[in-house]
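Just one chain follows, in the form predicted alone, and it is written as structure tokens.
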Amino acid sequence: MNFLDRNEFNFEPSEEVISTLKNFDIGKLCFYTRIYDQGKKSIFSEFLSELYGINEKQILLGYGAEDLLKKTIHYFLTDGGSKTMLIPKFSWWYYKSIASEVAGTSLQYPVYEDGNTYRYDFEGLKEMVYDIRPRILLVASPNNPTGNGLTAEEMEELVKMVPQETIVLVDEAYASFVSNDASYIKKLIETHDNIVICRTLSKFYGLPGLRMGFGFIGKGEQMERFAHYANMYLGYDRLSEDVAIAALKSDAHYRKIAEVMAEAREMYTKELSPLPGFKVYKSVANFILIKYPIELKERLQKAFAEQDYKVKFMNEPDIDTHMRITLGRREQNRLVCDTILRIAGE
């Protein structure tokens, strides 16, 4: 079966990840990741300090980056302020999930569809902010399943447009695709004390599989203490840290799959966007938006089916007549607009 309804990996880890895990010394294991003598959490944030140039202190580790938004949802719902969290409209239903667990409150901020792209309302969203009060901001960039970013230059307006007590949670997933340049992230939570970025090694690197994530945070009391509580005390997985270390190591070898993406982007918009009722939508992730005649759903998915492929049928309000289709190798993405274009042409 061909997955491309889940936003993983269809490529091959690099070779420095093969070749760590393979030569990985069984020795690591007998001791701690934390580095004792220097007061660090872990051998890997120490190599996030150095690769950002951020504070080792300002650096989150975790389970993947599910764990560190579940960790500073759980932590900023329950600390005595407000219980309520925004959301974007489109967004990861799961962000719904984590703060009804300590019984919060999500409530959406608007999305609105701008030609063949998506962006969040900065205006509305200001006037719902100061309105509402909420204990979080939440902010997804890339946003899935829309696609869209915010740029640098939108992020800082974005955090200073916000009230003091509202922590700004930025989901960075997918933020890799967009650029390598990650040198607003040092600005942001160096003048901002109210943000926490979330990164994890699950999509752009291709590691889902590894539960690694990491994030920054900003300075200040109330952060140190959020950090205090985030941070294991002994430290993270030996083996995993080696591998996630291997693959920072290795960007070329990813930024090369990354090409081959944005091949296939320029291929579904070229020669689907044209067809009578489908809008193919702009993308800074490792899939695609399509919207597309809701008549033909049912001989899409059979088409797929008997071919082994999967993709993402939405069926959430406003967005139902749409797919979102993640970007695999050459070969699946040609085979699926194939399919797209043999049924829309029937």
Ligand SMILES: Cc1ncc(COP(=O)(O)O)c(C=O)c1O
Contents of the next structure:
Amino acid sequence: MNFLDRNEFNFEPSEEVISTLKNFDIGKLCFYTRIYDQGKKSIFSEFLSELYGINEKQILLGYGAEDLLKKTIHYFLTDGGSKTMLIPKFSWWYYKSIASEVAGTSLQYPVYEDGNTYRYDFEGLKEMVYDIRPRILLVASPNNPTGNGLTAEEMEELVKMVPQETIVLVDEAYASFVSNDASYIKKLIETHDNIVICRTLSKFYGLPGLRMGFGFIGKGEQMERFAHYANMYLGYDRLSEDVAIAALKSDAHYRKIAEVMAEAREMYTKELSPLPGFKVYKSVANFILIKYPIELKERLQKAFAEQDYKVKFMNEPDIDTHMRITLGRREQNRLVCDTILRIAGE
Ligand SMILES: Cc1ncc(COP(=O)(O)O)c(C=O)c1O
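Return the form predicted in complex with the named molecule of this protein as a structure block, the form predicted alone having already been given.
All chains and molecules follow, beginning with the one already shown.
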């Protein structure tokens, strides 16, 4: 089966990742980490601290970004303030589910279509934030499924316009596809206390099965309490820590793969945009969103199934004539594009 439906990784891990796994000292699993004696949570958070130039105390680790999102949302929606979270109208369905697990409310803010991209409307969002006074404002950059992201300047502008009582939770699961310059993170968390940024090894570094996520938080008492809640006293999975470090050290391998994805975006845009009823949205992540004539849905689904391919057919209101396709290997992308061309031409 070719899984192009959940934004996973259809390529090989880096040599460093493979050799780290092959040569892992199994004896490490017989003991808890000792790094805790130095007041640090993991060799991975220490590594991230050096890589990003950020105090280790402002780094969180989790079982995927999922875990960090869940911890952040559960903690802040139950700490006595408002129980409301704002989320983008089109976004990962799971945010809403996490809020509902603690009887929180999630309200959607609009995401606008603008030419071949989607955009957040900052003015409208600001009004909504001051009107509703949510405990959390969640922003995904790049956003799933729309594929649009915020620049470092836009992120700064957004955080500045939000009142202190609102936590800005930024889901950056796909951010490494945009750039390897993450220097804005240090600046943001140094200057704003009410911010949590989540990243993961699952997307750019192609290790969704590893379940390793990391995050960055602002300073101050409130965030210290949250870090205390979120951190694991006995440490983290010692195999995953090593593999995660190896992955981050082999950035060049993953940048090359991101180039294959850039080619695929260009191919889909060039070949499918001219088709009547189709629209290919600009994406800065490892997937692409394509609007198609709804009458083709069943035939497309059948054609993909016959070839053992899975792509995601969206069902949510106002985005239900769209498919989200993970960018895979060249031959997979070619087959998907050809299948769409064939069905559209019948
Ligand atoms: C926007 C977004 N955030 C987070 C995740 C989950 O990431 P992780 O595997 O690190 O839990 C996904 C997975 O598809 C996602 O689309």
